[in-house]
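Only one chain is shown below, in structure tokens, and it's the form predicted alone.
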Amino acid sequence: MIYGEKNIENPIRWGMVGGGIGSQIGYIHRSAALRDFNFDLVAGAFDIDPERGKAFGKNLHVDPERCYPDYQTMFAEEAKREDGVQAVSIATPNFTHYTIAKAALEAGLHVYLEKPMCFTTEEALDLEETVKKTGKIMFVSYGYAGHQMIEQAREMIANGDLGKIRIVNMQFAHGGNNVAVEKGAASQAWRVDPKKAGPAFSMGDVGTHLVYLAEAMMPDMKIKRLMCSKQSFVEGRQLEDNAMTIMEYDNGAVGYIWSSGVNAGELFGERFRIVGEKASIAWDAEHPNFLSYEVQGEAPRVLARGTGYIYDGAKADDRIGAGHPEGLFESWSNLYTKFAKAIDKCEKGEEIDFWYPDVHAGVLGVKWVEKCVESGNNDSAWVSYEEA
């Protein structure tokens, strides 16, 4: 159980690129990183507007001298200081991810990067190679993977509680983009612009979360091939706002991922059901404390987080005991705690003995989007999916 005590000897000196005024996810990055005293926010290039960024940083109690006009200046100036940043989180639009992340790694910094990691598999593999060359840690921000019941699901599958997996049915389908909201919100406009968002909208924005959850829970299952049907329902929108992907796995299982922003009336809509030969489990991100467990021929049951009967790995992520509701902030905090522990082990030359959304997870997410787009642009043809 997590009690908020220190996990590492000294907090990691941490900076941010992006995440300033109007950012949808800047606040949750800071809340998650700072919650367990693993990080100390000491610098930032928070905004494309230098003065606005400096004012924002001052409101976060960051020294104005360390509120920089851009990431290049921040990396260069912090490198001159004995107390310069050791790690950086990048919370900027998609089209900047590759360039900033590569620069950060080459500046000797550990990186926590928003997803999707970049636009192309070629760029993703280059980042993976840069991580290997620099020896630094890269986390990709698949924020739902830190929920306690995801770890429970992972351990149940590994333990054989479900038997051989047959069907993976996942969706992240909300209605928040059911109309052209991008016309009135700058924070949404770049997400549907192919020059800034990349080759996909809904698949990159929400679908990749599901791809990583499947990878985290079933690491031994690999996609063999996939087919994708994608649509742009909102008039004038260049990128898809709805997609259905069918995948075949190397163990004979089949997977379905529905990625959508036009599921009218649905506020969030992230959930999955994994079907094995003996039993099934189901999880809904709006009710993250519970995992449905249904064994063929037995009464259905609901497992609750924080209880004595869940697996030890899931108990380790517990923060406030059974009965109290946990949510997204706890999930992100768990991931940032892993980020800190991974950095600490890396700098000590110790083996990292736990899973986390690493640079290769980012590679797989980029490749999945690329293959879905390839299929969708070719009358939903099946396309081969070799391991990146």
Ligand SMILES: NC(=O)c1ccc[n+]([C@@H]2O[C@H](COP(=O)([O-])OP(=O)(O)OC[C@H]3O[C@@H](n4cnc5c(N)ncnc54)[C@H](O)[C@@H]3O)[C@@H](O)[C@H]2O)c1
The other form holds:
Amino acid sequence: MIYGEKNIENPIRWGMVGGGIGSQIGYIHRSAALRDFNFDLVAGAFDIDPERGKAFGKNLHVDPERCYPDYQTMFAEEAKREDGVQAVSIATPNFTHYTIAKAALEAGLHVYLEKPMCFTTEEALDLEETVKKTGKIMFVSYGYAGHQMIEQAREMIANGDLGKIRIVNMQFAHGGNNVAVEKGAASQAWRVDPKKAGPAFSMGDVGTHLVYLAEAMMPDMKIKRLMCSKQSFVEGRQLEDNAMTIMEYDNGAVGYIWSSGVNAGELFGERFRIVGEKASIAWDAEHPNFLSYEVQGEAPRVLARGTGYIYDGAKADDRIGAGHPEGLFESWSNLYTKFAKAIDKCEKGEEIDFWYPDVHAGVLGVKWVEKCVESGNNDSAWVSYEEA
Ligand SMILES: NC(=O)c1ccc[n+]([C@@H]2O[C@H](COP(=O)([O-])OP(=O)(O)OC[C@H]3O[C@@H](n4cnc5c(N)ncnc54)[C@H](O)[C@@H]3O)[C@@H](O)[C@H]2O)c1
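The block above covers the form predicted alone; next, return the form predicted together with the ligand.
Entire complex below, previous chain first.
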């Protein structure tokens, strides 16, 4: 149970690149990081527009001298201070991730990086190498992984409650991009521009979340090969706005991921069903406090967060007890608390004894997108996963 008491000695001096006023994702980073008193927001290069970034930083009570015009100035100036930032979150459009994250690691900072981590497996492996070389922590922002029922699912699967896993059926398919919403909206336009979004739209934007959830819940299952059918339904889009991927795993299981922005009428549409040889679980991100658990031949059950019967690991992240709804902000806070604990352990030279969305998870997300694009561009041919 999280009570909000301190779990590291001193708050981590933390900064942000991006996440400025009007951005979609900046607020939840701040809310999540600041909720458990593990971080102090002391610096930022919040915006591509230096003046707007400075004004915004001041409104967040950041010392105006530490609201920088760009990330290069921020990393250089902060490095000169005894009380300079120790960690940075990067919440900028995709095409900037690789360069900013690499610069942050090389400046000696721990990094919390938005997904998709970068454009190519080569860049992703380079970031992984840079993490190794610098000895810093990198989290990739797979924000749904902090829900208690994801931890519950992970522990149920590890405990054999479902039996051997046969089918992983996942979707993140909403309808928000069923028309050209990018026309006239800068914050939408970069997402469908290959130079700024990368080799994919929907698969990078929403599909990568599912790739990580599958890894988090079933860490021992590795993709062997995949095939992908992708479409750009909305006229003028160069990148796909819908994709269906089938994956075969090394344990004989089969997986399916539907990534879409054109699922008209669906507000969010992130859900999954995992089928084992004796039971299945199902979860819906719009009802994250619950996990369906259906054992063949028995009455179906719905497990609830915060109860006595869920596994201890899931209980550990509970904040208010059963019944009171928790949601995405708590999930993110759980991840930021792990980020703080990981930094603390890293700086003390202690082993990190818990799972988190690390740089390798980022590599796997980038690789999945790359392989899906390869298959989709090749008449949906099966693409081997080992060769990368
Ligand atoms: N983890 C999630 O669930 C989730 C959800 C939404 C978006 N995202 C990711 O977060 C990132 C940002 O998405 P968004 O929706 O907030 O985008 P956005 O376009 O709404 O906001 C981007 C922000 O970054 C700033 N910015 C751009 N370039 C910058 C630079 N070089 N230096 C400093 N600031 C810069 C902009 O001024 C703006 O404030 C993307 O990579 C996106 O894929 C993740």
